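There is one chain below, alone, in C-alpha cells, taken in the form predicted on its own.
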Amino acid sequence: MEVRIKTPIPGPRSIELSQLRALNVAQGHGSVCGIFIDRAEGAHLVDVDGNIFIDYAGGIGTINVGHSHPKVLAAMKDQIDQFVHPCFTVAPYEPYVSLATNLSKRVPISGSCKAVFFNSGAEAVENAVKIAKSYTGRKGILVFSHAFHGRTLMAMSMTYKEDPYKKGFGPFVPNIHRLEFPSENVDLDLNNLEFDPRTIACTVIEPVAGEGGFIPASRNAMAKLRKFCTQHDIVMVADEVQSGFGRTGTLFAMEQFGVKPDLITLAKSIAGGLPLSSVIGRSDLMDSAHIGGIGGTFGGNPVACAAALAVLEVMDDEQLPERANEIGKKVRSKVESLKDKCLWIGGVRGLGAMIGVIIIDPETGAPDKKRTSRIHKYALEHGLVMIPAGTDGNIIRTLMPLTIKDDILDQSLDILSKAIVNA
C-alpha cells in the first residue's frame, strides 16, 4: 500500500462527517486530525475519501504490532466464537489467568509476581496507588513534572499539565507531592524535601515521560529513586503505559535502567488496540488489597486477554523490540541530518522508536508550538498522520507501528523531513 492523497485534506466525506459530529458528539472530546478513518492495515490508515496515510500516531501508542495484525485478529475471532464477557468477577476464565501468568514471568521485577487487569491506563495507575496504600498504610503519593498518568480524578491529580487535562476540573486529590522529572539534564533532588518520606505510599514515574515530551529519565536518577524508595519503604511504581511493549527497544523500558520497580502499570499496546490495562508486581504487594478491593466489570475482558496473548507472540516472533531500535536509529539519523539547515530543531531524544523531535524558536530557544502545528499540518496534507506531545506542545513524536516495513518507513521519513524543512 502506498501513500495516496487524492482530495484536499480533510476530504468532502470527512467534512460531512465532521459536521454530523459537531451536532452529536461532545466537543470536549477533541481530535488532532479532521480525517475520518474507513479502514487500517499495518502502518497505514485509509480515510473515508480514499486517501491513504502512514500512521505515526498508532492510536496514541496502542498499535505497536500494527493495525489489523492477522494473528491478533484470529485470536480475537476465536475467543468471540467461545464467549465475549461472562465477567471475571462472576465466573473466571482461562485467558485472564494465562495472560497474568505470561506477563508475571516477563516483567523486570524481583521475585514472584502477580497481575490484575483493568480497561485503561488511568485505571491501572489508580489501582497501583490503591495497592500501594493498602500495603503501606500511608496516603502520600510522589510524582514528577511533565507526568501524564490519566484523566480520572486520582490520575488527573497526578498528571502535570494543566491545559487541557486539568483545567476547571478541581479540586484535586490531596497528599500528592511533585519533584522535577529527572532527565539527563535535571538531577533528582531528594534533599530538603517538603514532605516526610514516611508518609509516602508510592512514587509513580514514567521511565520515558510520554505526553510530557518523550523525555527519558536518567539511569542515575532511577538508581537514586530506587535506593530512596527502599530506604523509606516506599512502593516504586513504573508507569509503562506508553513506553511498554517493545516501543523503547526492550519489551519494557525499565529493563534499560538497571533497577527493578515494585509495580508496573501497562496499557495501550498491550492488546493490539482493544481496551485492556494491567498492574503487575511483587506477589506480597499485589495480595495486600482485600478481596473485592480491586477489579471491575469489564477488566480483563476475555477477547482483550486473547488479543494480548497474541500480541506477546507477535512481539517474540517478529522481534519487535529489536525492530524498535532499528526504527529509532533511522528516525534519529534522518532528523539530525536536517539540523544544520533547520535551526528550529532543538534536539532529538528518546529510547528505541519512542523518539521526540524538539521544535524551538531558533532566536530565543523557546518552545515553538505554532511551528510544530505547521509541521503536523504539512505532514497530514502529504500523507503522514502524527500527534504532538510535550508540556509546551512543541514535540513531534513517533508512535508508528513497529511492524512498519523499511520502504514505508523511508517514505514516511521523506514526508516528515519535508514537513520540518517547509514549516
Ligand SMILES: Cc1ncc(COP(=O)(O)O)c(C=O)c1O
Contents of the next structure:
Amino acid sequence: MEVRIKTPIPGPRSIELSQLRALNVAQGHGSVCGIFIDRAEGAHLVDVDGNIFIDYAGGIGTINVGHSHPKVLAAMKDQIDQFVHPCFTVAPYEPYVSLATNLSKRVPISGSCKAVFFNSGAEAVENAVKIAKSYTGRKGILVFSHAFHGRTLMAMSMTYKEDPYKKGFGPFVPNIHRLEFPSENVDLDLNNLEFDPRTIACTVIEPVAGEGGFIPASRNAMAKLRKFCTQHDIVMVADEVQSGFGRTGTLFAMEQFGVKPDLITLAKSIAGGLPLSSVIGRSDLMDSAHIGGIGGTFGGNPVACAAALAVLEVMDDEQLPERANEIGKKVRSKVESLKDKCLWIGGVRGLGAMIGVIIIDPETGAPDKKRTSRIHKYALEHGLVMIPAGTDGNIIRTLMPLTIKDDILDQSLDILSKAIVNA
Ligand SMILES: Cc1ncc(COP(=O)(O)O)c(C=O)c1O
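Right, and the form predicted in complex with the named molecule of this protein, after the form predicted on its own?
To see the whole picture, the full complex is given below, headed by that same chain.
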C-alpha cells in the first residue's frame, strides 16, 4: 500500500460523518483526527474517502503487531467459532489460564507470579491498587508528576494533568501523594517527605511516562525507589500500559531498568486491538485479594485472550522488541539531522520505538503547543496520522506498528521531516 491523499483532509464523507457524530455522540469523547476509518492493515489506515495514511498513533499504542495481523485475526476467528463469552466468573476456559501462565513466566518479577485480566488500562491500575491495599492493609498511594493512569475515579485521581483529565470531576480519592517524576534531569527526592512511608500501600510509576511526554525514568531513580519500597514494605507497581509489549525494545520496559517491581499493569497492545488488560505479579501479593474481590463481567474475555496468545507468538516470531530498537534508531537519527535547521526541536528522548520529539519556542525555550499542532496538521494532510503527548502538549510521539516495513518507515519519516521543517 502507498500513501494516497486524494481529497482535502478531512474528505467529504468524513465531514458528513463528523456532522452526524456531533449530533449523536457525547463531545467529551474527543478525536484527534477528523478522518473516519474504513479499513486498516499493517501500518496503514484507509479512510472513508479512500485516502491512505501511515499510522504513527497505532490506536494509541494498541497495535504494536500491526493492524489486522493475519495470525491474530485467525486466533480471534477460531475463538469466535468456539464460544464468545461464558464469563470467567461463571465458568472458566483455557485461553485465560494459558495467557496467565504465559505472561507470568515472562514478566520481569522475582519468584512465582500470577495474572488476572480486565478490560482497560485504568481498570488494571485500579486493581493493582486494590491488591496492594489488601496485601499491606494501608491506604496511601504514591504517584508522580506527568503520570497518566486512566480516567476512572482512582486512576484519574492518580493522574497528573488537570485539563482535560480531571477538570470538574472532583472530589478525588484521598491519600494520594505525589513526587516529581524522576528523569535524566530530575532526581528522585525521598528526603523531607510530607507523608509517612508506613502508610503507603503502593507506588505506581511508568518506566517511560507516556501521556506525560515520553519521558524515560532514570535507572538510578528506579533503583532508589525499589530500595525505598523494600525498606518500607511498599508494593512497587510498574504501569506498563503504554511502555509494554515490545514498544521500548524489550517485551517489558522494566527489563531495562535493572530492578524488579512487585506488580506490573499491562493493557493496550497485549491483545492486538481488543480490550484486554492485566495485573501480573508476585503470587503471594496477587492472592491477597479475597475471592470475588477483583474481576468483572468481561475481564479476560476469551476472544481477547486468544488474540493475546497470538500476539505473543507474533512478538517472538517476528522479533518485534528488537525491531522496536531499529525503528527507534531510524526515527532518532532522522530527527537529529533536522536539529540545526529547525531550532524548535528541543530534543529527542525515549526508549526503543517509544520516541518523543520535544517542540519548543526557540526564543524562550518554552513548550510550543501551537507549533506542535501545526506539525500534526501538516502530517495528517500529507498522509501521516499522529497524536501529540506531554503535559504541555508539545511532544510528537511515535507509536507506529512495530511491523512497519523499512520502505514505509522511510516514507513516513520523509513526511514527518517535512512537517517539522515547514512548521
Ligand atoms: C501508562 C498508562 N496507564 C493507564 C492508561 C489507561 O488506559 P485505558 O485508556 O485503557 O484505561 C494509559 C492510557 O493511555 C496509560 O498510558
